[in-house]
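Taking the form predicted on its own, here's one chain by itself in structure tokens.
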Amino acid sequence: MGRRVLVLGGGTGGTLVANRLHRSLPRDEAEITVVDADDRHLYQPGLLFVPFGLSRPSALVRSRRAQLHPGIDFRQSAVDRVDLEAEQVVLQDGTAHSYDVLVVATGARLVPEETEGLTGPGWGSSVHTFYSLPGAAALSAALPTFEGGRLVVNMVDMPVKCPVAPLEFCFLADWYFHERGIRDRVEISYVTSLDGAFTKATCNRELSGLLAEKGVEVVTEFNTGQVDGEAGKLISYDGRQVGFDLAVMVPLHGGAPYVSRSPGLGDELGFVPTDEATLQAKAAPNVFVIGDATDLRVSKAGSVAHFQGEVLVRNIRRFLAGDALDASFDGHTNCFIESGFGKALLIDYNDDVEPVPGHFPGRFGLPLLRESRLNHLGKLAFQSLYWHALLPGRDIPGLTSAMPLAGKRLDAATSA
């Protein structure tokens, strides 16, 4: 009987890791479970769509059992907690499962309820998130209806799923309005904790030269510490106050519920502390991370569980082979940006080198850090390559772990 591999999640990060494992570990070598608490895959980035009647709701759902590869088992089933020492994960339908090597891979979660007000009066009407499917569907019907007036998009704190999202909702708000005659009606603020609109500098300056352009105020290291919606207004803890007419949050995250309910897993906000090159748990040497679950600082970005799985795969291997572990991750973040009108920005960076000038992936390749409908056209495209590709754990020429400095104009920018 082959190893038992338990993969805790079925999004992108545990479906792209569970088929590179399938199709590179000999059939008797490793019996590979992913454990989901339901059937429904979600294609996130397409969320960013839907409030601007761009993409359908039912377009970016399919099946998570479809995903994975003959000879993979699914269990449909919530997890209650993980028995570190008993190297064992026990389910909410009562039934307990061993492991010789466990992933956990389920991901962030919203926790708006840990704003203050923010899911009380207003939630749904005038206070909306493009976070969640019912979210981002609920302000798709709210958007056709709004005149004028004062539109907020909010990032509560860090860390969030795509940092970028939130920018790229008031890029496309402001061709929205302007597509339908009422952009001089309508005031777009980002209101943000941060104390620029994107963490790397060189990033944050072309970033906020084109919110300077689009006409959209930018509100620093506001810290939001309640919602009121009634009274149309976000509150930050140090007392300053943001009026709105309509509020788009990014509210926080958290970790998997059943990370809090497994002594020793997780930390206090229910991730994962992770080894940032190995990307083994810190908890114990059988359990590997990826992706949102993590406590690292790299982004929780698509991108980023895709170049992690090809690292994590390989320790797995070499752990299931008694050898050295590969402490080769080195934070690669790849991110399309979309800045409305027909356009996107593309960034790709690492832990060492922020984003810079020049083409990606070499020096004939798409424009980095600066506008084009050529990245648009390419973000379009990826929802297909991540369905055909990037799931099914194909190697994508061009897109590995390691960051390509071809084409990169390091001149550009310092280290960071």
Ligand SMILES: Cc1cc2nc3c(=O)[nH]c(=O)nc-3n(C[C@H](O)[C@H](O)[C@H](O)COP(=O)(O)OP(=O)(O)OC[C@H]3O[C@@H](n4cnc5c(N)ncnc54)[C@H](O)[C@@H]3O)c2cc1C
The other form holds:
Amino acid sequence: MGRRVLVLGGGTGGTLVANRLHRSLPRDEAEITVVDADDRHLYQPGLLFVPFGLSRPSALVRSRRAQLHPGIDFRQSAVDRVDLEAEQVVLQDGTAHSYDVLVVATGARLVPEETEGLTGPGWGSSVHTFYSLPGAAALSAALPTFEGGRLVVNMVDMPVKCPVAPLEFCFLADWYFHERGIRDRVEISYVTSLDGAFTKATCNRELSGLLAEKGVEVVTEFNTGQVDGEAGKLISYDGRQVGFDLAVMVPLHGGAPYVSRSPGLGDELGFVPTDEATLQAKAAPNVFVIGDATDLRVSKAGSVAHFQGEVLVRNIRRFLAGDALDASFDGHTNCFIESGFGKALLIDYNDDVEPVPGHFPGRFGLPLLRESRLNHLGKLAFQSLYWHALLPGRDIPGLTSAMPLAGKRLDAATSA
Amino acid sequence: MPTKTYRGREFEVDAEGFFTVPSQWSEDIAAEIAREEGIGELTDRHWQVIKFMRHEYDEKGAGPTVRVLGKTSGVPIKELYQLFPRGPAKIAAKIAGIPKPRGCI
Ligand SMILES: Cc1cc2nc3c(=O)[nH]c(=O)nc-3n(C[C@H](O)[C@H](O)[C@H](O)COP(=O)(O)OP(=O)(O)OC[C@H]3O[C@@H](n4cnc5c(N)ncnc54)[C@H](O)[C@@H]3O)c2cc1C
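Mind pulling up the form predicted in complex with the named molecule next to the form predicted on its own we just looked at?
Once more the chain from above appears, this time first in line as the rest of the complex follows.
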């Protein structure tokens, strides 16, 4: 009988790993089961466009099961807990499943209730988020009625999914209010817990310049302790205040609740301590982790899960064969940053090389760290690539796990 | 590499004054670093946080964020800000002689 591979979570990472494994392991060698709480796979990058009427919510959702290759088992139930000692997972439908290899791919969830007042008065009317489908849909109803005043976009604290998404929201809001002819009546502020718009120096300089050009005020090192929806203000733990007429929040994130219920598996925020190069969980040798569920410092992004998938699948095969693991994940991250007016930037970096100018994936590719129409088209094309190449677990030309150096102007980097 | 002198001894620090070699630190210099950061006296509560920072650094190789401090140090976030008004994660890391906690991105 085959070895049992159990994949928890059928989102970006879980789906692509299951499909890659299924293709690379002979059929009688492994039984692959994917568990997810529901059968609605959401294309999360599309959430950014929903508030501005540029994407319809229904166009972003497909069946999870349908994204899995035939021969992979799909089980619809929430995970209740993992018993590392017994090598067994208990689901909320009451069934228990033992495994030879476990893949944790249950992502990150929003925990808005952890910030005082965030889900209190004003939630859904003057206080919003675009980080969930219902939230993005509610915001798409609220924006057209906004006639002027102060729009505040607040990233409460790291880690969050796709840390550039709140900046993209600011850029698109600038464009949106221009289009409506009321940009001069809207103040846009970006409020962040970080000490700059972005933590990597060269990229921070570029993005800060762009924000200033578009008239977006940036408030840094603001640790939101309370949201007062009635009075319309954010209050930081050190007593500073930022007033708003409309607040767009990127709430705190945490791991899936079962992680904290599973002794030894997670950290204090519910993320899973993971070896950064092999993607093996620190808790047990037969547990691997991918995507947003890890405690790693790499961005929580779909592109990262794609790059990790290659290494992870290789390592599961090596583990099953009793070979040494491949420690080759380099923190490769790639993301388009939508900047409004039909343009976008592209950044490509890893643990050692910060985002720099140049071209991707080689000298004649897309321009890096610079606004261009081509990158905007790239961002839009990513949606189809996501369903048709990334989730099926295909290798995508130019989008390989190891970060390409060709085309990068490394001399333009400012810091180590 | 810049250095700072506390109690007559020299320590390696980064441009912002964070220790780069945590093993050089000892408890007897904490009060002097704290005074530079505008904290007059280190109470038991301050020490609880400082020791926790050291412990976390030894375990994980990095200082915790404010949110993690609030969840695990036994001192709630509001009080952390009363103890270290200029930012608990940063200031407590500096006093505890560990490198500046990096925002992750
Ligand atoms: C607004 C926004 C914009 C973004 N933009 C981009 C972008 O432009 N580019 C990019 O690369 N990335 C982007 N991302 C990030 C990207 O979507 C995620 O990083 C990626 O989906 C992570 O994949 P994952 O498999 O780790 O988690 P997910 O895809 O979130 O999957 C986790 C799965 O686990 C399931 N699950 C959770 N708990 C349980 C449980 N207890 N039991 C059973 N199942 C459970 C969930 O239902 C879910 O299906 C964006 C995200 C957001 C929110």
